[in-house]
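In the block that follows, a single chain appears as C-alpha cells, in the form predicted alone.
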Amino acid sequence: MSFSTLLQNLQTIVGPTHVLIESADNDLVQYVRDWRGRERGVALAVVRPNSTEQVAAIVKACAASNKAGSGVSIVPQGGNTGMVVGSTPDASGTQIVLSLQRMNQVRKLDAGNGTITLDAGCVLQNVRQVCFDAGFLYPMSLGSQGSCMVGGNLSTNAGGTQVVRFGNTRELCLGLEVVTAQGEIWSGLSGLRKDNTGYDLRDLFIGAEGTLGIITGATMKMYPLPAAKLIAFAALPSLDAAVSLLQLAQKHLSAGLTGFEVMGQFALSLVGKHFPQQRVPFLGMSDAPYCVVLENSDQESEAHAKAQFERLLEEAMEAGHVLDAVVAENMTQAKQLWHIRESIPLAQAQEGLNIKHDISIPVSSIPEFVRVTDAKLAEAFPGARLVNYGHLGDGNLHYNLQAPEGADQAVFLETQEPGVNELVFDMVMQFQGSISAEHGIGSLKVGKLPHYKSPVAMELMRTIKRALDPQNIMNPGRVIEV
C-alpha cells in the first residue's frame, strides 16, 4: 500500500480537514518539534481523531499499510510537553503523528465512587478545574498543566509536586481504555479499587510511552478538597537539614504533607534574574544554600493547620534544620510561593541551553550523592553551573547543568553532554538510583537504558514489546530498541 493510499484511507476515517500535511501554507511545527526545541522531525501526516473508534480504525489502516511494506509507524501525542523527545516523529517522514487533542471530553464524574472518567486528550488543568467545581481535588499538579494531557501523564507516569502524598499518575489511575497495536479496543474503565483477575494490564500501559498501545481513556481517582491549605517557604543550611526537615514534617503533618520541594540558591537566582517581578524569599542568603516549599493540606480547619505548622517550624528551627521561614497568609501569597518553584524550568530555559537530568535517589542518600557528584562535575567540567531542584519528598531531583558563564551554550551542549550524562548516570547507579524518575526514556535515553538496566529486565521488556507490537508500529525507537 502506498503512502497516498494510506492518507486517503485516513481522510475517510477522520475527515480531510483532520489529516494535516506539511506544506508552505501549513506549518506543523507544534506537532513535530519537541517541547525543549532540541529536535524537529518530519511527519508523513498529523491525524486528529475524535473518538476511540477512530483511533482503532487509524491503527488498523496503518498496520495494513505496514504489512504491505510501507514501513509506516505511529507516534501517539497529547500536549507534546515531554522532556525526552518521546512524542514527536523522527526525520524519516514515515511516521504518523496521532494527536489526541480532539478527544477532550469528561465522560463521567462519579462522586460516590470518587472517580472521574475522561478522554486521554483532556488538558490536566481543565480536569483539575472540573473536579474542583464538583467539590473534589484532582491532585496531579505539573508546571505544564495548562498544556499537558492526561493520556501523556499516564504514558510517562508523570509525577509532579504532590507525589509525596498522592503518588505518581499510576497511583491515581483505576482503569484504562487502550487501542492495541492491532487496532483492537481494550476497555478497562470500571473504576474498581480491587480487581484481582489476572495480569494487571493497566500497569503495563502506564509508563510505556505509547510503545505498546494508545491510551484513549482513563478512570482516575478524586479526593475530598482540604478544609485548609498552608504553604511555607524555608531557608536551610544544607541538604542534610532538608532531609531532617522532611522527617519532621512527616511526623507533624502525616498525610497532610502534600508538597515538599527543594531548590538550590542558583536555581532561585535564575528566577530572580529572569523574572524580577517575583519576590524570591531568602534569595542570595549566604548561609542558606537551599530552600524548600512545604504544603500542608488539612482536613480539619485553617486554625489546626496553622498550629501544626507552628509546631513543626519551631522544632525545626530549634534543631537548626531551618534558618528562617515565611508562611503564606492567604491564597494569593501561597500561589506566589508555588510559582517561584514552578518558574525554575522556565528561568533555566531563559538562561540558555542546558543538560537536564530527571533522577531518583533514595531520600536518605541525596545529600551525599549531591556532595560527591557536585565535586566530580566541578573537576571534570570547570565553570559549569548546577541547577539543582526537585521533589525531595519522593527522592526525585532535577539535577541540571548550565553551561559556564559566557560560554557558547550550543557548543557546550554538543561537546560535553555525553560526558556529563555518563558521569551523572554512573553516580546515580552507585547510589542505587534511577536515571529517569518521571520524564521517561523517550528517544533521548533509549541508547543509555541497556547500560543502566539489568540484561534480564531488558529482555523481559523486549519480550513484551515483541508480543504486543510484533510490527514495531507503536512509537518505535522509544524506551526500548528491538
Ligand code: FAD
The other form holds:
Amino acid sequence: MSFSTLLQNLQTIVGPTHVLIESADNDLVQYVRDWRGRERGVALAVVRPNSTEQVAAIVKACAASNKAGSGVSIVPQGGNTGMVVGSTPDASGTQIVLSLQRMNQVRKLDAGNGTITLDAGCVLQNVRQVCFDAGFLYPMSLGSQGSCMVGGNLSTNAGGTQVVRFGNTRELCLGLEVVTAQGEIWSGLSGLRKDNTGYDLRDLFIGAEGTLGIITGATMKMYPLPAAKLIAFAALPSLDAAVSLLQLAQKHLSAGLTGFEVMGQFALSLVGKHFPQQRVPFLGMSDAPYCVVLENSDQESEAHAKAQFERLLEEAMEAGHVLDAVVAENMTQAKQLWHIRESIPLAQAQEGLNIKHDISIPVSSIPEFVRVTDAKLAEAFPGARLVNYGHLGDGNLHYNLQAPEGADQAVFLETQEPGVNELVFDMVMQFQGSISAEHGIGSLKVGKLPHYKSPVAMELMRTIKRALDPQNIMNPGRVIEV
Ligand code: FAD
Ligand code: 2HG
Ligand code: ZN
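Having seen the form predicted alone, could you give me the form predicted together with the ligand?
Shown next: the complete complex, the earlier chain at its head.
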C-alpha cells in the first residue's frame, strides 16, 4: 500500500482537517521538534483522532500498510514535553505522529471511589483543576503541567515534586484503556484497588513510552485536599545536611511531607539570571551550597502545620542541618517559592543546550556520589558547569551539565556528551543507581540501555516487545531495539 493510499484512509477515519501535512504554509514544528530543541524530525503526517475507535482504526490502517511493505510506523504524542526525544518522528518521513490532543474529556469522576476516569489527552493542569473543583487533590505536579497530558505522564511513568508522598504516576493509576499494536481495544478501566486475576497488563503499558500500544484512557486515584499547606525554603551547609534534614522532616511530618526538593546554588543562579523578576532567597550565600524546598500538607489545620514546621526547623538549625529558612506566609508566597524550583529547567534551556541526567541513587549515598562525581567531571571536563538539583526525597537528582562559560554549546554537546554520559552513568552503577529515574529512555538513551541493564532483563524486555508488537510499528527505535 502506498503512502498516498494510507493518507487517504487516515483522512477517511479522522476527517481531512485532522491529517496535517508539512508544507510552506503549515509548519508542524510543535509536533516534530522535541521540547529541548535537540532534534527536528519529519512526519509523514500528524493525525489527530478524537475517540478510542478512531485511534484503533488508525493503528489498523497503519498496520495493514506496514504489512504491505510501506514501512510506516506510529509515534504517539501527548504534550510533547518529554526530555528524551521519544515523542517526535525520526528523519525518515515514514512515521506518523498520533497526537492525543483532541481526546481531552473527563469521562467520570467517582467521588465515592476516589477516582477519575479520563481521556489520555487531558492536560495535567486541567485534571488537577477538575479534581480540585470537586474537593479532591490530584497529586501529580510537574513543571510541564500546563502542556503535558495524562497519557504522556503514564507512558513515561512521570515523577514530579510530590512523589515522596504519593509515588510515581504508576502508583496513581488503577486502570487503563489501550489500543494495541494490532488495533484492538483493551478496556481495563477498572477503578479496583485489588485485582489479582493474572499478569498485570496495566503495568506493562505504564512507562513503555508508546512502544507497546497507545494509552487512550485511564482511571486515576484522587486524594482528599489538605486542610493546610506550608512551604519552607531553607539554606543548607551541604548535601549531607540535606539528607539529615530529610530524615528529620520524615520523622516530624510523616505523611505530611509532600515535597522535598534540593537545588544547588548554580542552578538557582540560572533562575536569578534568566528570570530576574523572581526573588530567590539565599542566592549566592557563600556557606550554603544547597537550598531545599519543603512542603508540609496537613489534614488538621494551618496552626498545626505551622507548629510542626517550627519544631522541625528549630531542631534542624540546632543540629546544624539548616543555616537559615523562610516559611511562606500565604499561598502567593508559597507559589513563588515553588515557582523558583520549577523554573530551573526553563532557566537551563535559556542558558543554552545542555546535558541532562535524571539519575537515582539510594538517598543515603547521594552526598558521596556527588562529591566523587563532581571531582571526576571537573578533572575530565574542566570548566563544565554543574546544574545539580532534584527530588532528593526520592533519591532522584537532575545532575545536569552546562558547557563552560563562553564555549560553543552545540560543539560541547557534540564532542563531550558521550564522554560525560559514560562517566556519570558508570558512577551511577558503582552506587547501585539507575540511569533514568524519571524521563525514560526515548531515542536519546536507547543505545546506552543494554550496557547498563542485565542481559536477562534486556531479553525479557525484547520478548515482551516482540510479543505485543511483532511488526515493530509502535514507536520503533525508542526504549529497546529489536
Ligand atoms: P510526550 O512528551 O508527548 O510523550 C512522552 C513519551 O510518551 C513518548 O515516548 C510518547 O511516544 C509517549 N506517549 C505520549 N502519550 C502517549 C499515549 N497516550 N500512549 C502511548 N504513548 C504515549 N518529568 C518528570 O517525570 N518529572 C518532572 O518533574 C518533570 N518536569 C518537567 C518540567 C519541564 C519544564 C518539562 C519540559 C518537562 C518535565 N518532565 C518531567 C518531562 C515530561 O513533562 C514528562 O515526561 C511528561 O510526563 C510527558 O508528558 P507528555 O504528554 O508531554 O508526553
Ligand atoms: C524537573 O524535575 C524535571 O524539573 C526536569 O524533571 C529536569 O530539566 C531537567 O533536567
Ligand atoms: Zn524531575
